[in-house]
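Only one chain is included here, represented as structure tokens and corresponding to the form predicted alone.
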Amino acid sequence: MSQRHVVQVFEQYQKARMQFVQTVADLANRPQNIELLQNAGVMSLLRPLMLDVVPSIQHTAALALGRLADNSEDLAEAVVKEDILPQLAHSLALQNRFYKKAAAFVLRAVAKHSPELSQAVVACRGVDALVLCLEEFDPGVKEAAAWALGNIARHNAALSQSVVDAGAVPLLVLSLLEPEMALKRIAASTLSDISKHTPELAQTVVDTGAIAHLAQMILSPDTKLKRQVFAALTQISKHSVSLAEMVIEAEIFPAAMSCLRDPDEYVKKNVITLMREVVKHTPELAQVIVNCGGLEAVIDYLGNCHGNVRLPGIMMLGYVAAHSESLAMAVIVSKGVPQLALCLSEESEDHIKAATVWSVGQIGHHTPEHAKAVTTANLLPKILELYMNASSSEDLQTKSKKALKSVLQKCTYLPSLEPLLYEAPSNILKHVVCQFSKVLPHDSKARRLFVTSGGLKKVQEIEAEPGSPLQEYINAINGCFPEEIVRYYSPGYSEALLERLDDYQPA
């Protein structure tokens, strides 16, 4: 056999290997093929090709493996069981950029599924190898490595710490300065995933100067970058007063307000979420956002969106109002209460209603003036209805009850309370009757109105336990009126009069 024939055999074998890995890589792109490939034993066939003498076969085999692991947690576990991870991590440092991107993709695909699979990547020194890739010249390699590190860090604080300990954070911050937009996005996203777990991890990110670099990108023309930048700033500022103050000191506001006019729903949501996380800490931080026009901006935002994207805005109003009477009054003056009433009537999800009810409670519980703003928006009957509705979630019922009690205890505007006399169950009714018992002794006009509107008659019909607080409040109300008027409106009085008529003998 001639030399040409021998060479031809090897060439044909190489072509066959190349064709196999390319075809598997293409088939793995479609989720419907994954189970078929798995059943055909694709893993054990790809493993030796990862060590092939031909670099293009190696990296295409890695690409195929990554796509398989990305689409199926079972196959991601098979990558771990087949002991492929140590081989990948080791070769990351030695191979060309095409292989590095494919190998980082495999690690990312395995890590995304669960903390346990991420831990397997950490255990095979995959994180150290990925951090080395962040120092590569090629931006595609950096992007692939940053993405894999983000998938590891997002699961929990311990995995995030392993990414930090490997020295990833300074290199991720440097990646924010690279010209490639895709790399900037994924670096910001990974810093966000690291920061979200604990104040200490967020502080590590801050200590590398991340806030200043993120702040410079809030007005970027790139929508996806802005989403990630605001998400990262939110994850940093949520943990503590000092971290939120550092975000504020970077002069994010009022510049960020302009992003509420962004056409992208998620940019706007992330800006509002950042505002929520800042205002919740202290009255001073809330005041900073209020002074920037934050309340008007959030209320305007709530009027232009629906569903889950409303949630951070609803909660932001509640957090601001919770701090003090003056901040709650700022929410009222900015027309926050009618907007919350609108959210309550338009939204169908219980968790959004629960947040709205909570915010209403935070606004109305300060003084009679605050309570009046809530009651005149006709919110108490709506909240009572949610509390009494058997299909409301437990959380919604609990928050509704709490909001009702806290607002009722401050409410002295009786026309808004009267409808509740007819609808409220006894545990809420006692708070309603209590407010009447406080106001009526000092207001003759209210006493007259209470009689003519039927309120006094309704109070006489309430069945209260003798000696209970409710009975005491009823007695206090009855003490505000002449005895014959109270008798006149008591149940059975007309029958008693008729009986007297029967017994009456005219002279």
Second form
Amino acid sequence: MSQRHVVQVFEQYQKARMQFVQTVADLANRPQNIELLQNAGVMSLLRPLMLDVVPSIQHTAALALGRLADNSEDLAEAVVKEDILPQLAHSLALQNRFYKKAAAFVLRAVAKHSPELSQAVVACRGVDALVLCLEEFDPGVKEAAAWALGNIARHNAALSQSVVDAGAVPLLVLSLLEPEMALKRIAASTLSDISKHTPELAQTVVDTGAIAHLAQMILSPDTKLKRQVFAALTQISKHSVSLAEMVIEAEIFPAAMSCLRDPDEYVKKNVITLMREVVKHTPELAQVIVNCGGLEAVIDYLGNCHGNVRLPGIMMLGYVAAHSESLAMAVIVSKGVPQLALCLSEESEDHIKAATVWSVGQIGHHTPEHAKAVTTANLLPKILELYMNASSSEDLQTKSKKALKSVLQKCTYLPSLEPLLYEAPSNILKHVVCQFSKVLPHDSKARRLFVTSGGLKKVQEIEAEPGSPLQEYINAINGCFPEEIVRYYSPGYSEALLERLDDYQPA
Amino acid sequence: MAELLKIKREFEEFQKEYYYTNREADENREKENQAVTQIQSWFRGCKVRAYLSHLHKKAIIIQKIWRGFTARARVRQMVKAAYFIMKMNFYEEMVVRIQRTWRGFFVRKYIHNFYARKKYMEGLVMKNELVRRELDQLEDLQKRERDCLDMVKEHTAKVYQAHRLHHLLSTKQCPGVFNSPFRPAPHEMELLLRQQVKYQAPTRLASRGKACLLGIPSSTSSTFPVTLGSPLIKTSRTYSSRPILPPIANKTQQGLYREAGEAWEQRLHCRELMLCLQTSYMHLEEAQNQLRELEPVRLRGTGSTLHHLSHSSSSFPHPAHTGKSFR
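Show the other one: the form predicted in complex with its partner chain, since we just had the form predicted alone.
Up next: the whole complex, starting with the chain shown before.
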């Protein structure tokens, strides 16, 4: 009889503990309860429960702890301070899979907030324990472990290096091949976090053959997986030419462009970012992408989306055009310039405008043909306006000025230069006038047009210091016209004539 | 004596002379010596000069001849060299012309080929267009697939709902919710409900009818395409006029089942049972009695687990295939 009583007491206690941890776990789901729980001292209560005899209480306590740490950085720090991490890491190797999942969740939640907390996780040998978890059979455990490793590796290169040193990368690549979609996603995201810091880390990831597997998953129907895969490929290819070449050799390109029509915005953005990173390195890589019709895809993408996501597309066009003049001509031929003009007029953020202006400059600065294509899209007055606008940021102003200068130096299409004569400040005016002085001596029709459109008049009105290059250009222009015309258009000529009238005595 | 004196005098004079001569000689010796030296040196000098000039003249002749020889040889060499250089210049000029033409040709044809570039640009435009069309097609396809999936999902949801709302089917007496007399045509839900009831495998309906007779609700909630129909609604059964087909899917079915053909036989044997008319309220009991008479002919199989569930009456015919798994 008494034995039953005793056992009943213990059972009641166990039930009470179970209920407590389950309730705390449920409450921890909502952010508004976190602070209340923290004030109630939940951390010190949960800690002994994690060492409980009953396994389900252990892993529910761990789950509750994980949720608490997930939602608040203070609690995560408290977890670290209370030295819960070493015992978690230690018991990760021993317990059943539910506990492993919950413990990995705690480590993930702690590591996500800041590099110092991740360092604490690494210091208590959590990384080794997580890598052991990656070798488990259960996909949920693998997913939790991979996610935790991803959170650790995200912050800086040293932490990524410690993750790689623990031998996580081959296991992650193996997890990519598993059939569970969530596991694939997390593995791809972790690989992308690892390889984003330095070329050596990216090389380590590539050496385990990750690229081939990632390339196979490009055509999967799952949206989030595609996002992560493209992000991973982007991070790998951004570091160096050889890595980018390896990514291209996996022959993703014609296939990846079909993902550019995916309904999900971030998939498209990641594909475009990948293209940008690849194109950045050498002209040959840019040529590969142009040859599979990449420019068309990018320009369509720019036409369809709005806002910040346009930025990688714009930069990609700029990088392509920067390599050589035939690539820049390819951009022009694919109707890139009108699209960039649209972007310039539609977007309101300064950094996007700066990127657009830079791209336009890269396209236009090669030869007069290119400059003509840029000017016929009526871009020069807009760029000038951005340069003159006092509310543009510094970056935008410098880029506008550089773009203007570089395009103007090659521009020989005079009708588009004329509006600039009226509005430009003197340092830009110098280049405009220089171009006029180069073209006018050779082309009589242009001279006629110049006179009739009032350009000569405007040039006379420009004041320049004698001996400055501007004055020389003005003299060169004046030299192209007969003297009477120059005098006719010089300012104050009508007054001079009237004064002569005053002195004139009729005969 | 005189002679002696003369001799003496001569001797003295001779001595004197000798002395004077010697004295003169001594006085003049230096001078004469010097003069003599001078004369001798001059003479020797003359001799040597004559010899030297002779040598010079001969040397000049030799050197003249030699230098002429060497110079002519050198000039010949120079002429040869100049000729050679002139030839080389000519060759080089010609070579430059050849190389210039060749390089111009090569660069224009292979490196900066204008026509190739033009073709490339045109090809690029066409490729772009192609890619755009292909991507459009792909996008269309994907969109259609997604739409299709969405539609199928919607339809299955509706059918499931119809299954759950089977009891709202309109009867002959009373139009259902979805079949208002004020509408020109029945609502689609009404049609779905009719569909639900129409194409059911008749075997199970009969047994279900039995279960209901005895006041036990049909407990099994199997998946909706397999079963339906409250046994109370027996209006729109058209299957009685058609032959009954065996069940198509290999879905394991729950409940009290009969084999295909059993109901057919039943129908043959007691027609009134199968005609689902709203006749007397004792109709079902009478039909059951009738079947019981036929029962010994057809009793088969062992009891099923559901046998316990259904009722306590032992006269219920056992389902034929009971060994199969139940959901």
